[in-house]
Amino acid sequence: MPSHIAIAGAGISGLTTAYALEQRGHRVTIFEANDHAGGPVRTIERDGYRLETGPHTLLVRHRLVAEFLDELGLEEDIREANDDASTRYVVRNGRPVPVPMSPPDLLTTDLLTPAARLRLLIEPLIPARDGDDAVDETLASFVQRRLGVEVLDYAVDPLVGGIFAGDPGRLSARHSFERLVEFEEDAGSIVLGAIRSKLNSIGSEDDSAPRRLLSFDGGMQTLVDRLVDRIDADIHFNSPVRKLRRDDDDWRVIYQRGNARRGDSFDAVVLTMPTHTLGTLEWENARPPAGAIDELTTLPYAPCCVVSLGFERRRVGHALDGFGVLVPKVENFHILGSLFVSSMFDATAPDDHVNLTVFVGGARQPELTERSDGDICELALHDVRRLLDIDGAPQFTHLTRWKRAIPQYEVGHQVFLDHIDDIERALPQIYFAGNFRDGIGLPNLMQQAPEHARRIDEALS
């Protein structure tokens, strides 16, 4: 008889884990606090514009993700980013500068001074850090030590703003960019470590897949809708989990439905809800280790506002011939960056119009997200006008607020991971999955779902 497993949360982690568990023959029921699946992954069609409130693209470069999309029958729905979207821009001296995409470009780029380019070339000569490899170093310290302050300011800082909405001065190098740390540990150098890794991969089988940057015909929500359609799980919306009670070998899941509480019994429970909501859970007949849940609720998240702007194409002086532009902290703008949505994907704006997404706030300037809708949109408009040579008013504006957008893997993040491990060891058949432990990008969450299903399956067997 198949096991019956409850999942708290119908985001991408919850949905993909449900799918992987069902592939192994288990029954699944999902409890979602909101009225929709997918968490921040939502697509809105309005006035001829296609807006994404969360992730705008899916980067495929791992075999499991490619196979997953194929299993879901999504290949026909995939729309790869236009070739024009290959260029990335970073602001230097108040203007967007193309990011070098090859070694020859690195020698001539305006993004870095000759001194900074020379510093990059001598990186293999910089001694590796002495002492305990387990020391948790900030990403800023690691990059400045290995590559210099200019690379930190004009390459890593804007990249971190774009990926984590984070601050490299607070993020852990080991937990946010683990491969770079491993290169230094293995070869004493980032450059030499990368070369060694590349040479070792030649002729060997690995889990890589051809790199594809993509969305779908109906936007990113197509992925969510297809997952919901393909899994057999019952999904209870507007049904937050309130209590977990241990009854002999089962877990009783008590959830809210309207003004009433209801309960069902399960063989295992997977918690994919954001860590800050764990403090609302009540426990009965079995409790997590003392302080573990309280500590997890303090895991920092960066707030972010997503501002969608539509303009007549003739009003924009910049060619918009790329993926978007990222803004370093040292350039003193209000925004983290902007995506050129209509350059990446067709049919995302009316004819002769452009669709831009602008990000405000993050760990860099969280206070900006507390401003009024009008103020935030005006900040976004002011900066993109300056950066992209725009005149005139936008034809379209839409704002999405995320008070807790992205978990921050700051120095000391291992403590949170240890608490999760401690809870799973102490409470049989309680499991965790989500961007607080598996990586913040959609590909990371999709890659980890089969592993979560495997370990749950083995424990229940």
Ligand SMILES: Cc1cc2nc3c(=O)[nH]c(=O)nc-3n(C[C@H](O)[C@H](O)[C@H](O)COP(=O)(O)OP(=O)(O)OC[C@H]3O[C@@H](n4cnc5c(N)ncnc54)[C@H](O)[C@@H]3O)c2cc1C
The other form holds:
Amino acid sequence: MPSHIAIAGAGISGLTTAYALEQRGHRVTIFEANDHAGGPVRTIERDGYRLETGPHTLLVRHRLVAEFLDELGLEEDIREANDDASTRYVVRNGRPVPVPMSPPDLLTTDLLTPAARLRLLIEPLIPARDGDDAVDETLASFVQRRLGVEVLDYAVDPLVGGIFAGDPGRLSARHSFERLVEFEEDAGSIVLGAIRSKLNSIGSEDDSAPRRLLSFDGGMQTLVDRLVDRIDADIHFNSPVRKLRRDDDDWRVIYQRGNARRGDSFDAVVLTMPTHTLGTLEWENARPPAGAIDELTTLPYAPCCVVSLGFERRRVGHALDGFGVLVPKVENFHILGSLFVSSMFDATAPDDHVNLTVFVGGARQPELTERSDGDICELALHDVRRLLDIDGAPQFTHLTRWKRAIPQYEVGHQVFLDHIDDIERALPQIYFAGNFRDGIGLPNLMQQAPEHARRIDEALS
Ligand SMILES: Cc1cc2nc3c(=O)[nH]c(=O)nc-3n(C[C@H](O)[C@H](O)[C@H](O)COP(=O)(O)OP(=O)(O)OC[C@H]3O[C@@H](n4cnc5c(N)ncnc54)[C@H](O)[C@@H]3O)c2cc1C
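The form predicted in complex with the ligand is what I need now, so please give it after the form predicted on its own.
Every component of the complex follows; first up is the chain already shown.
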């Protein structure tokens, strides 16, 4: 029987879960605290430049994500990243060095010293860790143990800064790079595990899709707009959920609208709001297990500032022939890295101009995000000038601050996941979906949405 389901939060998790629930015949209403959908996914057009305030790309590798984009009719709107932007740079000795993209490149790369390359080659000979598989280890310790300290400093640290805005010294290897940990557990080595997994996949059906790094005509906003368009759900903007009250078999969702509080009744509620906001929810007639919500509100998020810069092409010495440049912590810059937006995607800058995005802060230097707008833009400018050989002033600067940009799956993350499971078990028809649980990338959230819809549907029927 169709049910009426409330979703708190109109980010990608809320929108995709709404879509998946509607596909199963349910009716959905979404309550969103903000005045727009998509959370950090937002595109701004300015002076002929196209800026992203959050995600710049969607990486498609899974069949479900490819099929989902197709179902939304987005195939026509897809803009794949230019092939000649496939090079990634990492800073070593103060200058951008291309990241080796194939095993032969690995033998000659300037990014690692000969000793580090040799250390990498003997990875299969390094004994696997003894003892309890369940022990949570930091990513830094795992990588240093298996691949050596230089690979940690010049490959994993900048990568993790770019993906999680995170610190490998605090992130859990198991929760942030599960596959690598499994390779060691299964084959005693990352390299052997990867080879074994590749061989096993030959001839067998799997869920992979051709790898595509993409955005859309109109930028990432197109994804949000299409989702909003394709779901029937009413979305109440500027309507934060304040209270959940159990009334017989229903949940009464009480939300704020201006100075007033209003309420509607639902068969189930899906919470996709960031965990730090859960402490603002009141509960009546049914309560989560003691301490679970308090603990969830402490799940760490890294802050990050996104600085968009536009320059005349002639002002930039670097060829910008790649995806972007990442900065290892040991190189002592202020920025986490920069994306060469106009090299990746056409029509994101006026002719003879370039569009760069610079990331500042993260778990590495959260204190920088507390500085004034002017200071943050100046830090970003200072570092890209140095790295990309830029002279002159930018044509424009645009800053977006994310106080809690990305949840950090640190050592001990399992405790948070257990609390979420406990709350779902204790409270009938209360569910959680979101980047604090499902993975931080947009594709993770899109993949999980049908699974959330399946279990909600099963419980309701
Ligand atoms: C700067 C940045 C760059 C990124 N780059 C990439 C990238 O290139 N590729 C990629 O795949 N991913 C990227 N990500 C990650 C990805 O964007 C996020 O993980 C994803 O958008 C999170 O979606 P969500 O729906 O889980 O959470 P959110 O988008 O945070 O949605 C939660 C929603 O809940 C709302 N809310 C809060 N409180 C309440 C309440 N009381 N009632 C109702 N609603 C409430 C919020 O306003 C918000 O809209 C990036 C993230 C950031 C910040």
